[in-house]
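Given next, in structure tokens, is a single chain: the form predicted alone.
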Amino acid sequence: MGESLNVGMIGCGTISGQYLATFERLPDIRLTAVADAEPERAQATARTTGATALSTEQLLASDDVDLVVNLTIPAAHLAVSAASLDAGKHVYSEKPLGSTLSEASQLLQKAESNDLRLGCAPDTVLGTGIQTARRVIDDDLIGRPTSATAFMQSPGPERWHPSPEFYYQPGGGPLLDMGPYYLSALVHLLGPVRRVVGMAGRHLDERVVGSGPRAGSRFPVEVDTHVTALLEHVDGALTTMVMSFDVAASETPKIEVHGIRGSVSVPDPNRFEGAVRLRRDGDAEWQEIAPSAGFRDGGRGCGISDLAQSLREGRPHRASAELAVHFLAVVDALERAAREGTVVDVENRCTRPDPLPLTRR
């Protein structure tokens, strides 16, 4: 493997353009060729990449592809990742990793077994806003940290998706959807969840398409839409999580960190950057915190990036498939939880991931 590791991309739907986006200024990445279920699409991306649209069998099997960014809908994460992981290549998937803690634990396995690196999105907890906050933390502005607050509330994205469904069946859900963002945020900022307690429910037996040539159609909710959690960290600080797609609307801040001498308000962990707040006792009004830490002008696909110079450099990769392992047994635990109305040990555990410095990239 030379400077750049060359990818394959399987999946060229809607997401797939903020990768590609991010792909033009990575100096370490080379998207050699891209796939799709439905053919048309793999062949447009291509046009205006210049990589070759092939048959998923195809860039499996292509010598000129080091790594798979599978892109798929989360239903077929597995059936992919495990499919690449088995063609010797390594993998960085959009989240989920799986629809199942038993999902993502065989993906990881695969990957150990074969020395093969796997990845998983979200890669936005590797921009300045997470990964500033972090430094404030880490360099003992606040004090230890006691508690956290973390709020995901939304009407729901039919609103602006064409094709929603797959929101609202297994695999989906804010908790699947959104959550991944906002734990991978926290275990950046506080570590892995220890223990949980957690309630659930969904208010509406249906949804209604509500943007592209689909819109006014009705299609089920087979997946809990609410989800209010408390989460326990292993250094003892509590999260009050909540994930929702029955809000209308809310002004709650997205994530805030409260130690034993000030707080940090932490921007939309959905993005990469955004105005970290630094607020200490004796302190007449927050101050804003200029970045230091973290991918400048961040973009999706940063995490490969980090994945391709961690080869380099024989060091573990940010972005990691123990790290979206470990968010699926925090999952798991919540709907036990929420099932049994008990507290539930997290049993599997991730190590934090390294800080970041400032990085352009």
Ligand SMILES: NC(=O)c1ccc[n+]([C@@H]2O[C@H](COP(=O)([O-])OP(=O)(O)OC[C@H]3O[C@@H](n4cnc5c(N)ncnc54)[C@H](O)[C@@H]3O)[C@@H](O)[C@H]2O)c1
Contents of the next structure:
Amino acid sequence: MGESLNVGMIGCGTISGQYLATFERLPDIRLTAVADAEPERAQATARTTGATALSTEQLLASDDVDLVVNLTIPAAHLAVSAASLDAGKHVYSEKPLGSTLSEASQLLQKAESNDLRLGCAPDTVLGTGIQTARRVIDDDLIGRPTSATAFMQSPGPERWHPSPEFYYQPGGGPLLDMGPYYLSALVHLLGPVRRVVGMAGRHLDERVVGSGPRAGSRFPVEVDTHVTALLEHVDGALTTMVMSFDVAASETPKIEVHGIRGSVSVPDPNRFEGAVRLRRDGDAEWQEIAPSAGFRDGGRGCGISDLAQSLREGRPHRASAELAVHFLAVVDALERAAREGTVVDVENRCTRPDPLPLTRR
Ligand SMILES: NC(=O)c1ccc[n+]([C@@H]2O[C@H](COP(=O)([O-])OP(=O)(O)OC[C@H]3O[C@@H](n4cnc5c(N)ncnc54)[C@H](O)[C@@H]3O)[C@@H](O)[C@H]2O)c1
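Shown: the form predicted alone; wanted: the form predicted together with the ligand:
Following is the full complex, with the preceding chain placed first.
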């Protein structure tokens, strides 16, 4: 397997547990240090992992850290990732890479000029769900793709997240929070986006914390919470997308892709696994496709393993900052389209990441 990559984790909150569970079974990742703005969280994580609890500054100065995993809240992503790159560390950030296109582009530029790798979640799209669906399309089983639908409709994360305020502050909202899963999946399936139209709105000015010690406390909503969009991909396929925290319940499929000879039903891009189903012209029923590509039994953090391997092999990593910047360029264009009521070109392009063969980590 070769040398392992020494990883320092900044941000030991809700999502960190999922990364830690994956790290335990990744032979090419060694968690050496952890830090959090609330030091007792880092200390608690250190006790269960054997990593050393440090301040952020100490972690960035440590020779035992090659790559920083940035699991802080979105508003802190830019500062933490920029400081990590300045300290000469590779970085893998939770999504979004930055709160705006300009923040994310700055980070990508900094990484490139310092010759460092910058990766970004989501890596769920490297699981068997999205990768098998991609293989169905790449193997021409539905013919030329013509359209897709992508729906994330929920009542919002404040029912279960004990500190949900960040979801409703700049850098949050359903598009920035959940859009990365859907847009990354759509880029894998259909390629980058070249034009958008959209509308956005919000339904409540205040929300209520639903769980944890602050349950019942109210907080303001500062972002749009329902976004509808049409995306035109570079090869002409058209996606209809809805991202919402304003929907009580929904039965719309997560993603479907339609081609000139058939359709593929694509599982939740926020999960590594899920049923991929194909129905071609003339078929009486949907047919489930066995996993044929992607990380088997994947977990959050597999993208870092792919990055570690890509460093050894001298190839691009798949959960890339380039894709994360493209996502933010689409968001930027959508916000303008919604504001101005116009069709907006997306100037940015990203490379469609390489497909991932069936892999176990
Ligand atoms: N919670 C989820 O289910 C989930 C799922 C996927 C992705 N994410 C993403 O993961 C990231 C973290 O989310 P979370 O739910 O774990 O949030 P959280 O609030 O539970 O945890 C964030 C942690 O980061 C620490 N932190 C904040 N700013 C910091 C700074 N400047 N320096 C050091 N530490 C700092 C906080 O003290 C906290 O412990 C977000 O980008 C979110 O979008 C969360």
